[in-house]
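To begin, one chain is listed below as structure tokens, in the form predicted on its own.
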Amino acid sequence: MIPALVESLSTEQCAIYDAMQVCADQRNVNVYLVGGAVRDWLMGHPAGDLDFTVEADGIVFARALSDVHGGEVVAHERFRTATWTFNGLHTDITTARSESYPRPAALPVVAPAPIGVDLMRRDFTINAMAVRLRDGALLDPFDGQADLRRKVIRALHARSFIDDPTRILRAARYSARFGFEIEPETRVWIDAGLPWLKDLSGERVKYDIEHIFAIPKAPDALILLRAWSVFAALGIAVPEPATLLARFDAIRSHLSTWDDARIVPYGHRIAAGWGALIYNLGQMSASRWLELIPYTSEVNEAIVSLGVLSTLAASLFDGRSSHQSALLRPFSAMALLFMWLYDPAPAKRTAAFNEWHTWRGLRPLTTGDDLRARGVRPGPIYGKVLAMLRDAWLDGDVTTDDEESALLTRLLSQ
């Protein structure tokens, strides 16, 4: 099973795999991959992050690591967790370990446990798998192969949803992402943990909703949780199934014609999706999602101008250039994405997109300068002179440097 195994890995995930193995056999403990690249590996695709579980304090394990190969170690000391970087990739590496919840959608006590009692926390069945690396063998406890095969998404107990509801989110991306249905009693559990969605904190609904964002499906997986009431738990309206889907299209097929460079550093697709999520439901939508998510200082802002952008009439966009510049100079280029993407009016779709690509960085050629050797005395008329000067350019009133030296000489006779 081992070699099969890591002929599916890619040569710095072997790296990784051969060390964690060295390791465990000079320390004498039990080290496990487990979770999704256990579960790709039998799917037949390739694995992503490895994860692995040590029946041993996983802080002093990583670090242990890192002494013999470097590399960083960011430990995590509430739960005797740690992220081990090494050659460019990110390798978690847990203590073995039970859960307990003191109380619904609270992060959970724990204490260190054999594999078998780590593996009865997990979320679904189909991430309750691990191999033993010392001799390859594959534990399966909740029989998740079956569930492989059937393409069901099944929990593994009936309180699962309310200890943590961000296992709906992910009930719902696995769904779409694998094509797989939601087990009937799996179903009826979400419903259970629905009550419990209000008390997360918003970094952790942030979390597992962006992780929607990051595959190729989202629509899908965000289309399934409005059926289930998830977004109604959470007081937010979201936009009609049809709708998302549109958006999410749009995503896919014009976000790489976008600048991305000078909309960072937050990243477009996440960004995106949240503006899919929030364009054009109301200003009582948008506040709800801006208490409950913690926003970077970009996307927060580009959120909060939503309500003046999409309801800008588009009629005023049917205008001169510098009108329609002028209407946007005040968002940032996140909200002039988001107005892109998804605006129904093509009209104001065209004029964001030449507003951060065309109009913004426009300027005349002469400069303040200019001025000064002109004679005008400096002050506001400077910047009203250049303005007039740029709105030219905009409307095509002027196209060549003559036009501009004969249109300055105009103003400054008036």
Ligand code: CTP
Given for the second form:
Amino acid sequence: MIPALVESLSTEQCAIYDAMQVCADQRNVNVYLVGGAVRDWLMGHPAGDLDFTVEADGIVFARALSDVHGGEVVAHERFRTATWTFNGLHTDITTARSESYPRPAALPVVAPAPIGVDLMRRDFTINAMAVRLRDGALLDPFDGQADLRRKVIRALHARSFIDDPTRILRAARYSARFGFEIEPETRVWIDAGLPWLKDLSGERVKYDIEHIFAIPKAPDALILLRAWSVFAALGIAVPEPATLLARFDAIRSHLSTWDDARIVPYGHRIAAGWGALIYNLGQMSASRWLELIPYTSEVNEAIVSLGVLSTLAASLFDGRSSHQSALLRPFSAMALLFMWLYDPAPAKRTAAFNEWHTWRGLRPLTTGDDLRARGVRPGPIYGKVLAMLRDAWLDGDVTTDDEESALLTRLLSQ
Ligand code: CTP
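Beyond the form predicted on its own, can we have the form predicted together with the named molecule?
Below: every chain and molecule of the assembly, starting with the one above.
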């Protein structure tokens, strides 16, 4: 392995690299480290997931590896690629291939090809570099190294964004992530791809937008996309740049509070990105996103409820806690999370947090069994009495067990 490359790889990644190299030698196959890991190494960044390309069948190669080392192989027949999960790492192993696009924004038709052709099918010069494992040679046919030095994102050809408009989303992500400029000709080519964005499947749009949410500079990438009229091309309005910046700031600074109380899985952070794009933008935009993107049912439901939540008058949240809780009770935790993060009215934000964190979990000490023991005949009265006791706790009318018991006696005597 190239000594300098070792420094950008973790111990586990080095083990994967070595395993690939041994397998390549045994099978007499050319194997290349490609894409992001090469770029990251040249930039002096730690590598993310490793991608390898083999001048042979990627699935067969991945299975040969797992036969020797273990781990799991998931094969993607259409492109003859495989993901090998080993030692907790996901490694993509692709068959070196050419791509042709039957129509704009469609998935490509692929055929096995040498690495030189494979590098030509890629998105940007900085991602079209490869290291040959056999001898450590760096293949850089489009001078991606110069673009790394100049800090520019450059596509390989004029049709790049027409063939694959997801690359428009990727260009904004890399530009924001690395602080790189879009090379002027590439910027012109991006415009040519805009009309084809609406032909992408929702699954592909979702994948690339969620990758944007995952980077620290997410709002910068979204602001770029907005300036390029990407959302207009999708027929969707998005918030002003200042609002986007403030909302992603809210995610960064406040989501940890939400974390502290109950575990917020990574999925909630991604969902918070969708909330940042959609909150307060009106029914049209929300409906358009819902039509386009195959959300999980949890996110779907939260987005649907934003129409109501974002338009509730702030004055409704001045009164008794029990009334506020009753208003918010029908909404899911995720919908409340969006309201808490993004609503401009402080009273609404506080109420959303209280409902999620405290109010909805609150129960009186009295149970149905206690009511039965006191001779109350079972029926709707049970729910009513227990709700009144709960509301009394919420509003601070009851603060001790004895006070609850006294209130119960009073209610039953009525
Ligand atoms: N690629 C492409 N066009 C796309 C998606 C991917 O040409 N629409 C190519 C690029 O060469 C890219 C490689 O496939 O480098 C792997 O894609 P991906 O895993 O998404 O990116 P990484 O290279 O791993 O970079 P990162 O995850 O850091 O963005």
